[in-house]
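Listed next as C-alpha cells is one chain, alone, in the form predicted on its own.
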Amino acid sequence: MWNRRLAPWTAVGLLLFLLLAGCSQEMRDDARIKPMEASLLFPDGQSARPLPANVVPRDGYDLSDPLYTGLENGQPIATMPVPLTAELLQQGQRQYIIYCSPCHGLDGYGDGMIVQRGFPSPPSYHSDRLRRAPDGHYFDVISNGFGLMFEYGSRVPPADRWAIIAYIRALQLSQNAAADQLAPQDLEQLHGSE
C-alpha cells in the first residue's frame, strides 16, 4: 500500500527528477569555433576578426590619445597631459590613499599596511629611478600593472589616475626639494627648526 509519510518525499523526488531530466547540454555540445581556430565561413579563413573600421570601444576611451594610454608612438610621455591643479592633488590624494597605500605606504616608501603583514615591498617613489621617470610610466603601471602589482586600468579611470600621478609627484617633491626652491619664508622656518 500507499505510505503516507513517504508520499511527500515521492512527489519531491519525481519532481526533481523531472526538472533535471528536462536539463540538456545542447549549448555545450553546439558547434563553436575556438579562439584563432581556422573557419570555413570567412574567404580569409581566421575565425578572429578584425574589428570594423570607426568601431568605438567599450569603455569610450580614443586609445591613440594619450590622455587615456600615457603614451605617445609607443613611448610613455614625459609629463601629465592634464592641467595641475590643487583639485587635481586633493582627488589624486584620495585616491591613493584608497588603491596606493596599503602597499605603498601613505608617504610612498612601500612600507604599506600589507608589506608589515608580510608582502614583498614595491619599490620607494623617492628612489632616484623612479622620481626620473616619466608620468607615462607611472600612467602604463597603474592601467597595466608590474611585477607583483595588480592592474587598475579596470577600477580606476585615466582622470583619476593621472590625480594620483599628480600627487606621486607631490610625495616626491615632499621628501626631495632641494633647499633653492623653496620660498624665502620656508627657508626660514626650515632653519628656524634647526
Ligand code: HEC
Contents of the next structure:
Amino acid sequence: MWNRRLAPWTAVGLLLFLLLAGCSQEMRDDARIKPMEASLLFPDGQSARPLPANVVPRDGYDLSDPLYTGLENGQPIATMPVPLTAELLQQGQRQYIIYCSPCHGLDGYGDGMIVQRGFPSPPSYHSDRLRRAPDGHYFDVISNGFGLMFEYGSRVPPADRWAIIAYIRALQLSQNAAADQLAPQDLEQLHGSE
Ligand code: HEC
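For comparison with the form predicted on its own, would you give the structure of this protein in the form predicted in complex with heme C?
Now the complete complex, all chains and molecules, led by this one.
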C-alpha cells in the first residue's frame, strides 16, 4: 500500500539519489591539459599560449619604465612622457574631478568638499613648491600616496595619472599666467574687466 505520509520522503530520497549520482561524473575525470603540458593542438607543441602582442598585465607594469613609475634612476622625471593633446586634458579633467577634487578642490586650492567637512587639508597646487615640482613627483604621489593621502595607483591606471597631471598643470597655469602668455581675446577680456 502506498503510504501517504512516506510518499514525500520517498520523493526527496529519490531526488537526493539522482543528485549524488550526478556528482559522480566529476570534472577531474574530464579530458584536459595540465599546466605547461605538451599539446598537439598548436604548431609550437605547447599548451601554454603566449600573450597576444601589446598586452599589458593588469597589475604587472614594467616598473623600470618611467611611464609606469614617474621615476628614472629613483628620481622624479621633469616632464610627462606622453604627448599633450586636447583629449588628454579633457580626460584629465574628468578623472581629476572624480578622484582628486573631493579633497584638492575643483580649482586645486585644497579646499574640496571632504576638507570642508573636516578632512585634513592638502597643500594648494598653486604654491611655489608644487608649481616647481616635477611631473614625476605628481605621478609618484598618485601611484603611492603621500603622507596622509592614500594611494590612487590601484584605482587610477597610469594613462589616466598622466592625464590628471596634464590637467593639474593647466589648473596651475590658469591661476598664474603672465599677460604675454595670454591669447589676444583673453587679454581683451582681461582689460575689459578692469
Ligand atoms: C581624500 C582626500 C584626497 C584625495 C581624494 C586626493 N588627495 Fe592628494 N593630498 C591629500 C592630503 C591630505 C595631502 C597632504 C598629505 C600630507 O602632506 O601628509 C595631499 C597631497 C597631495 C599632493 C602634494 C604632495 C606634496 O609634495 O606635498 C599632491 C601632488 C596630490 N595630493 C595629488 C593628488 C591627486 C593628483 C589626486 C587625485 C588622483 C589626489 N591627490 C587625491 C588628500 C587627498
